[in-house]
Amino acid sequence: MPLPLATPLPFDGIRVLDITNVWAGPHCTMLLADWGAEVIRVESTQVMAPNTRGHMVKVAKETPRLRKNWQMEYPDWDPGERPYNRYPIFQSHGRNKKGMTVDLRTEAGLRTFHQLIAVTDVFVENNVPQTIEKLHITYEELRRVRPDLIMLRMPAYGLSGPYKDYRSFGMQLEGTAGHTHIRGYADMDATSCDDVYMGDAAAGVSGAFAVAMALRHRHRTGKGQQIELAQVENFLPYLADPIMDYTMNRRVWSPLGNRHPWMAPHGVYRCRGEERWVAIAVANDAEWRALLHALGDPPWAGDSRFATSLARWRNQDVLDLLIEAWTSERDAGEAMRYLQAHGVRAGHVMDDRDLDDDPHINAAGFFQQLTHADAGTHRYPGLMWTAAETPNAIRTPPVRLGEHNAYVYLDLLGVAQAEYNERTQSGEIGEAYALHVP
C-alpha cells in the first residue's frame, strides 16, 4: 500500500512519462517521482533492456558470469520465475513510480502513447536520438498532440554534431569525458580502472534541475519546450580542475590515483584487517601538525623532507609508507574516530556492509524498510535530502512490469474493457515480457 503523506510535495499534479534506461534517465525520474510527481514508465513485453531491469530467467540462470556481477545478484542469488522485477540496479530507482507496458513500433501502440501525451505534462527519455526518430517520437511530432509538452532528451552526446548517434554506457561516457585517465594510477594504464558510472548520477541530478526549471517557466509563460541534455556535456564541467588547466596552461594532467595536485599527505592508507582502509587529507602546515601529534610525534617527524608542503608533495611515497606503519596497526574506523579527534580529515573506507551497519546513517534514520511483491522484504536507500516543512518518505516500492496498465488504460485513458482484454490476449498490454525475448 501506498504510504499517505499529509503534506502536498512540490511536484504533485504532474505527470511524467517516462522511457528511460540503465541509470541517468531512471535516476532522474526517481528524483521527480521522489518529489510527487506521477512518473509512468512506458515499456513494451515485446523488447527488453537488459541493464535497465536485468535479463530473462533461462540467461539468469544459465550463465555463471552474471552470479559474480553487483549487478545480477539477485535476491537470495535467485533470479526467480520474473527476475526483471528483481534486478538490484532497477530496485533502487524505481521507487515511487507506476508502469504500463505498450509496443510503440505499432499503430494502436503508438496512438495510445499518443493519447497519454495529451494527459501528460512531461516527456523524459536518454536514448540515442535514431531511436526516438524510428518510433516517431520527437519533440517536433509530440508537440502537435501536447504544444505545452515539456521534455528532456538526455542522449550521451547531444542531438546533433558527428557523435548525435553514437551509443554509449557509462563506461564509453566516463572515457570521453576524460574522467577514465585522470582517476587511474601513475603506473597502470586505462586497463586498471574500473568503472564508477558518475556521469550517470550527475546527468540525473541535472535532468530533474532542468525538469523543475522548464516547469516554472510553463507556469510563467505558458510555454512548454525540449530540454537538450547531452550527458558528456553535463559530466564536463566536473573535471574543471584539469579542463581548465590545459586550456589556460597547455598542460595534459597524469592520473592522480588517490593523490592530490597539492596536498600531501593525500591518500588512503591500509588497516589492519582484509581490504581495510582509512582516507586521510592534510591541507596546510596546522594540519600537518595535528597529524603529526595524533601519531605520537614519530622521529621522523623533523625529517627536512617533510618540512614544507611542497617538500612533502614532492616525497609523498616515502611518507605514504610512515603513515602507513601507524594505520595498519589500527581497525579502520578506529583510525578514523582517532584522527578526527585529533583535528585530522579522516574516513573509513567502507564497503557495503560496513555502510548497512554503519551508526551515523542509522541514526539518521536513511535506510527504509520495503516489502516488494516479487524481490521480498529488504532496507533500500532512502530519500537523498530531507526537506524540514516537507515531510517525505518512500511511498511505494520499485514499480513491476506493466503493474498499472489497468489504471493507465482504463482509467487514464478511458480505454474500453474489451480493447483493453483484446490487446491484454495479444501480448502488447501484459505483466510478463513475452517468450521470444531472450
Contents of the next structure:
Amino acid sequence: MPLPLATPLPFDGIRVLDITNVWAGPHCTMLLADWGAEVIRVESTQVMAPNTRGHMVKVAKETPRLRKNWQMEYPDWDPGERPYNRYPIFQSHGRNKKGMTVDLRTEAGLRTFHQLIAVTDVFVENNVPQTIEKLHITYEELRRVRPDLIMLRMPAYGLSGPYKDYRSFGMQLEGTAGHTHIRGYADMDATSCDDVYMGDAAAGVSGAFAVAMALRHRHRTGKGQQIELAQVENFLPYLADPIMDYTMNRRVWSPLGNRHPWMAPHGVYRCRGEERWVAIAVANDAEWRALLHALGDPPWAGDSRFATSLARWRNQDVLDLLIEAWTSERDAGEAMRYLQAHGVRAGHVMDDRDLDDDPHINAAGFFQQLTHADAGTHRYPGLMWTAAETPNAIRTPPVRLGEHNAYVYLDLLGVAQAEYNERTQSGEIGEAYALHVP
Amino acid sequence: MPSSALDGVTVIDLTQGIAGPYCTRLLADYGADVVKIEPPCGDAARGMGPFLHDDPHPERSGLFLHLNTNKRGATLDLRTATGRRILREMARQVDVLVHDLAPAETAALGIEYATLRQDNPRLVLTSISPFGQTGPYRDWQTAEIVVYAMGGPMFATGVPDREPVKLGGNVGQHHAGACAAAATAIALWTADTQGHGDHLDVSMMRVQAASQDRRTTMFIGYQYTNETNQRRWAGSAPGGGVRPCADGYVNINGSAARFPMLARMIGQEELLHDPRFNSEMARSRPGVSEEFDAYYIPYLMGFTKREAFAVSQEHRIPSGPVYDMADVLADPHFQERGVWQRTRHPQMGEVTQTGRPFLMGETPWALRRTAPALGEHNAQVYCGMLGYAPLELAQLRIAGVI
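And the form predicted together with its partner chain, for comparison with the form predicted alone?
Full complex below, order starting with the chain above.
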C-alpha cells in the first residue's frame, strides 16, 4: 500500500511514460518517480527486453546458484515462477512506478500508445535509435498527439554521427570514453578490468536533471522539447582530469591502480581478518603529520624519504608497507574511526553486509524494508538525497510486469471492458510473458 | 536567440574542489547566473593538476578550468564579520545557494537553513558534503578513494587475491555534483510550482550507495541470498568482458543471450552444437570462458580495436573499444557531434575541453565564458548585483574582505 505523505512531492501531477531498459533509463525514471511523478512503464508480454527483467524468462532452477552472479541472485537463489518479478537489477530501480503491457508492433498497440502520450507530460526512452524510429515513436510524430510533450532520448551514442545505432552497455561505453583504460591495476593489463557501469549511473541522474529543467521551461513558455542525452558524451565530463592533461599537455594516462597523481600515501591497506581493507588518502603536510600522530609517531616518522610530499610520492612502495604493518593488526572499521578521529581521510572498504550494518547510513534511515508480492520482504537501498521541506520515502515496491493494466486501460484511457477482455485473451494485456518468449 | 533552461536563476556558489563546483558548473551550463565565491586565497582546485605545461599556477589548472567554466567569480573572506554579513545579503536575493561545508562551519557562518529561510522562503539551499549534514560521520573528511570505498562497490572492483581497486580519476565526486544539480533543479521546480524553497542534503557516501552502478543491485542480491558479493575474474562468462586485439583491447558483450551472435561473428557457428557450449548450463561451467577464448582471441587478433568495435556492431552485439585519451580525442564520432569545445583563456591560451553533457532542443547549452580568474567579477558582483558604490568596493578591498 502506498504510504501517505504529508506534503506534496515536487512532481505530483506529472505523468511520465517510460520505455527504458537496463539501468540508465530506468534510473532516470526512478528518480522522477521517487520525487512524485506517476511513472508508467510500458512493457511487452511478447518480447523480453534484454537485461532489464532478466536475461531470459525461462531460467533453469540451477543456474543462479551455479553462476553466483550478482545480477542473478534471485531470492533464495530461486528464479521462482515469475523470475522477471524477482530480478535484482530490475528490483533496484522498479520502485514507485506503475506498469502496463502493450504490443507496440500492432496497430491497436500503437493506438493505445498514442492515447497514452496524449495524457503524458514526459516520455523517456533509452533504446537504440533505429528501434524507436522503426516504431514511428519519434518526437516529430508524438508532438502531433501532445504538442507540449517533453521527450528524453538517451541512447548510448546519440541521434547522429557514425555510431548513432551502435549498441553499448555502461561497461562498453566506459571504454569508448577512456575510463576503462585508466582504472585497472598498474601492473596488470586491461583484461583484468571487470565490468563497471558508472556511465549508467551518470546518465540516469543527468536525465532527471534535464527533465526537471524542461518542465520549468514548459511551465514558463508552454513549450515542450526533445532532449538528446548520449550516454557516452554525458560521462566524458566526469573524466576531466585525464582529458585536460591530454588536451593541454598531450599526456596519455595509464592505469594508476589505487595511487593518485600527486597524493601519497594513497591506497587501500589490508586489515585484520579476511578481505578487510581500509582506504587512506593524505593530501598535504598537515594530514601527513596527523597520520603520523595517529600511528603513534613511529620511529620512521622522521625518515628523509618521507620528509616532503614529493619524497613521499616517490617512496610510496616502502611507505605502503609501513602503513600496512599498522592496519593489518586492526579491524577495518576501527582503523577508519580511529584515523578519522585524528583528522585522516580514511574509509572502510564496505561490502554489502558492512553497508547494511553501518551505523551512519542507518542513522539517516537510508534502507527501507519493502514487501513485494513475488519476492517477499527485504531491505532495499533508499533515496539518493533528502530534502528538509519535502519528507519522502519509497512508497511502493518494484512494479510487477503488467501490474497496473486495469488502471491504465480502463481508468486512465477509458478502454471498453470488452476490448480489454479481448486483448487480455490475446495475451497482449497480461502479467506474464507469452509462452513463446525464451 | 532561444532562452536557456535556467534563465533568470541566480546561484551563489560557496563550494571548492570537485563535487560542489561540478554541480554549479552544470547549473551554469544550462543558463543559471552562478557567482562563485572564493576565499581570498582561492578555491583549493586552483592548486590541483593537471596544469598547463605541468607548471603549477592558480590560473592554469585544467581541472579548475573544467569545473568553473560559465561562472562569474568573486572573492569574499567569510572569516570576517563583514564577509558574513555580505553573504547573508546575497542569500536574501538569490534563488540558490550551494555550499560544501560541514554542519559546524555552516553554523559558524550563520548560514543554517533555518536562518536563511526566514530571509528568503523560496531559497533552495544545496549542501554537498562527504557524509551528509547529520549522523555520526558528519564531520569526517573524504577523498575520491574513500567515497568509493565506503559508499561504492569498491569491495567488488578488481580481481580475487588482489586488493580492491578504485575507479579512475575523480568520477565519484563528479557524480555527487551531478546528483546535487538534479536535486537543485527539482527543488527549483518546487519553488516555481509550490512557492517554497528547500534544503537538500547531498551526501557523497549516500549518492554512491544509492547509485545504479552495481552497488544497489548487489545489495539487493545480498538481501535475497544472505551472501555478499566478491571480486571475480573479469570475463568469466564466455565471450563477455575485455579481450586483447591487434592494437590493444576491446570489450564485446557476447555472453548469455548474445552468445550465438558472437559464435556467428567469429565464424564458429558449429560451436553452438558443441556440448561444451550448446546451453546456458554448459556455458556456466567453470573454465568455459578460457575454452572459448581459444577460438575467440585468435579471431580478435586480426582486428584493431576500432575494427573489432565496428564488426561487432554490424552483428548487433553491444561493444566498445578500450580507448586511451589520445584515441578518445581522435574519435570521429565525438568530433562530428561537436563534443569538444575550444575556448580562449587569458592565461592558458586556446584550450580544448568537454562541452555539453546533453542537448536540449529548445533551451540549448552555451559556452558563455571561460572560468573566472580569482576575484575577476568583484566589481560586477558587488557594485552591479549588490549595488555597492565604487568607494565601498575600494574599502572592502583595503579591509581585505575581498
